[in-house]
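Take a look at this one chain, the form predicted on its own, written out in structure tokens.
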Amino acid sequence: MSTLKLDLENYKELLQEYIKTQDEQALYQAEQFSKQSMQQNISPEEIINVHIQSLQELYPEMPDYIQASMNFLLETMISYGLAYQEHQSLREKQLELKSEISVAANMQKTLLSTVKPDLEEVDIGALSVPAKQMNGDYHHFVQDGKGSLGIAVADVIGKGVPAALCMSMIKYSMDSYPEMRMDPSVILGSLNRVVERNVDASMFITMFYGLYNSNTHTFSYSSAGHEPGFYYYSDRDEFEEIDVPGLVLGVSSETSYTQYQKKVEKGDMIILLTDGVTECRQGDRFIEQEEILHVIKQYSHLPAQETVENVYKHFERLQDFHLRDDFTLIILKRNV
């Protein structure tokens, strides 16, 4: 308290010195006083009050209108001080929450990590970029060691931490399934029951699950209300939509899923994605499907990983580097 009183006394001396000389040295000392006051948590209204007291002692005959103006300033700064303290408190909580979300995002990235297979028969490109810190999209690769590769692409209807928790549950549910039971219809049926039992009724999950057999070069697949993918026929140089009917996961435990199969020829491509790709916008204009396919085709001569990366960069630039939704794109191209 003695240090505070000494500082307040110093303020009066600094004020008197500046009024007499208007010297910059006095202003510098006032700046130091301000910094010291902040360190001691002295509020703005206390500074104003000290200023008024100093003026009253220095100029006892100070006009009433000057005194009234000082009182007005004091009341204003009291309100400002309260609002500023509330702002600082909210800012500290915001920074704390941001830090916690950052930790959660890193944990999610670790928990949901998947290894992209390196296969001789199929060139694979995969990219998933969250619009914010937490990713509501999910993709996963599963190999059975007998030439089959399972590919899952999912999207939670909802974002943020709840979506991330849902995806973690999906990932570990998939990891618990035996490798010999990789049929897409079976996988989706099992996951549907898990989601129906454990996820809030207001949150649903879409998923596409495909199984590529590198021995027979067939692609089996089922969908739970997921964004349609595309199939590229290299001999005809044209795309076909992979639009598969199926109810989103979690609506009813009795839901079953139909499985389809397609023969994959050399040079053909399978394109799997989430709605963050198909709902890209340039300003208020949604990008047309034909434009998305044109961009994919434009880079299709590159290795699959470079293709997905260049497609992402194209649409990122188109949206002024501001993603409105999580962006996930997977391309499988038969090599031999």
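Residue numbers count along the first chain shown, from 1. Treat the numbers as computed from the prediction; the structure is a model and nothing was measured. Each form is matched to the other, and the largest set of C-alpha atoms that superpose within 1.5 Å is called the rigid core. First, how it differs from the form predicted together with the partner chain.
Remark: the rigid segments turn against one another between the two forms, and the hinge among 315, 83, 148, 300 is at 83. Domain rotation between the two forms, with the chain taken as two rigid parts and C-alpha atoms superposed, amounts to 27 degrees for the smaller part.
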Second form
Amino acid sequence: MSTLKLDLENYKELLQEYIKTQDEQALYQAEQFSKQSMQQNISPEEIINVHIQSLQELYPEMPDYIQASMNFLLETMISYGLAYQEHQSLREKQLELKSEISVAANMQKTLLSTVKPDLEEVDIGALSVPAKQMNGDYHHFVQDGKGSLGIAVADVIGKGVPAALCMSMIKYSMDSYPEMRMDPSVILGSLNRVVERNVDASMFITMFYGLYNSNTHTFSYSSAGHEPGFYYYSDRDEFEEIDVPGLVLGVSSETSYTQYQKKVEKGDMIILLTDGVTECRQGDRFIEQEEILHVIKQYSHLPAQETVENVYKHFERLQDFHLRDDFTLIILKRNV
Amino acid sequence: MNLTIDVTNKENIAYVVLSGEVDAFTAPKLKDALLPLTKEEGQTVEVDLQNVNYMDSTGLGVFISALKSTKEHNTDLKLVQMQERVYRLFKITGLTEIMNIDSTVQGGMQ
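Which structure goes with the form predicted together with the partner chain, now that we have seen the form predicted on its own?
Next comes the full complex, this chain leading.
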């Protein structure tokens, strides 16, 4: 109470000075007063109360109607005072949530971390950048020690925290498959049943699963409704969309997935991505597929990791460094 | 960009006309309007997408949950007049195979 009393004196003096001089300086002080009041959680109606008291002390002869109008004003400000209090408590809660989400985001990073394998035969570049704090995109590498490399790229629909939680579930069911059962069609089929049973009706997951055999240089793959990637034929210097049919995970428990296979020649590239790449916008315009391929081509002479990083930087600049969606790009290039 | 939703009923068909963008921002509104319609047994819900020029995967999620709901409640869902860009999304995700989608697709209308 003591600070408020001090402020009352202060306010009275300021008011008196302003009424006499109409001086800018006094107005500036009033602004400071309001800032200070906010810091001390003083509500708007309390300030009006201070105003009324100051007026009464300065002008004891104040007409009744002014006094009455002031009381009226005081009453009308009460709701604002309540709203202000609520705002304060929401702000505290928001800070709390923010710190909890950043803890969760860190946990997600740890849970979902994957190590990009170092293979002699295949040069691998991988990059995944979340648009918000938590990433709804996901990629995972699995090696079987006999020259086979499994690559999963997925996008969980329903963004943010629920999506991230869902991704952890997927990762752990994927980790539990025995190594000999790494066939893409089998993996997608069984993940589909996991997702269908466990996830909310409006949430679904798109996933591309590929298996690279570095002994025979064959690439087997299946897709569950995932954004098509590209295959680059080095001899023809041509890109081709890897367009394979398949229903997204979690919609129908009876879905099965077809598996396809490609022979990979030296210099060929496999490009996997999420819709954060293909749905890049420049202003209101969506970028065209040719544009993406052109940019990839431009940097494809670099090691694969540098290629994906440069492609990302290109589209980040194009969108004024503001990602609308999580961005994941993976490139596999056969070396020898 | 916003989304407007117009619903009219004729016998046992609910016509839903959408206009605007269906994205993470407008999807909850669409879900609230669409899902109750799929729960009235015997009803067909026909969604006109002629004026939807953009849909993201969150929007797709709404139609997936609507489809699941039609199976539970013995109703029908039909999507008509889809624009090409939106149709591509349904095609990639394999939903054209399991949803009733009118095949007359609108070319790049703005």
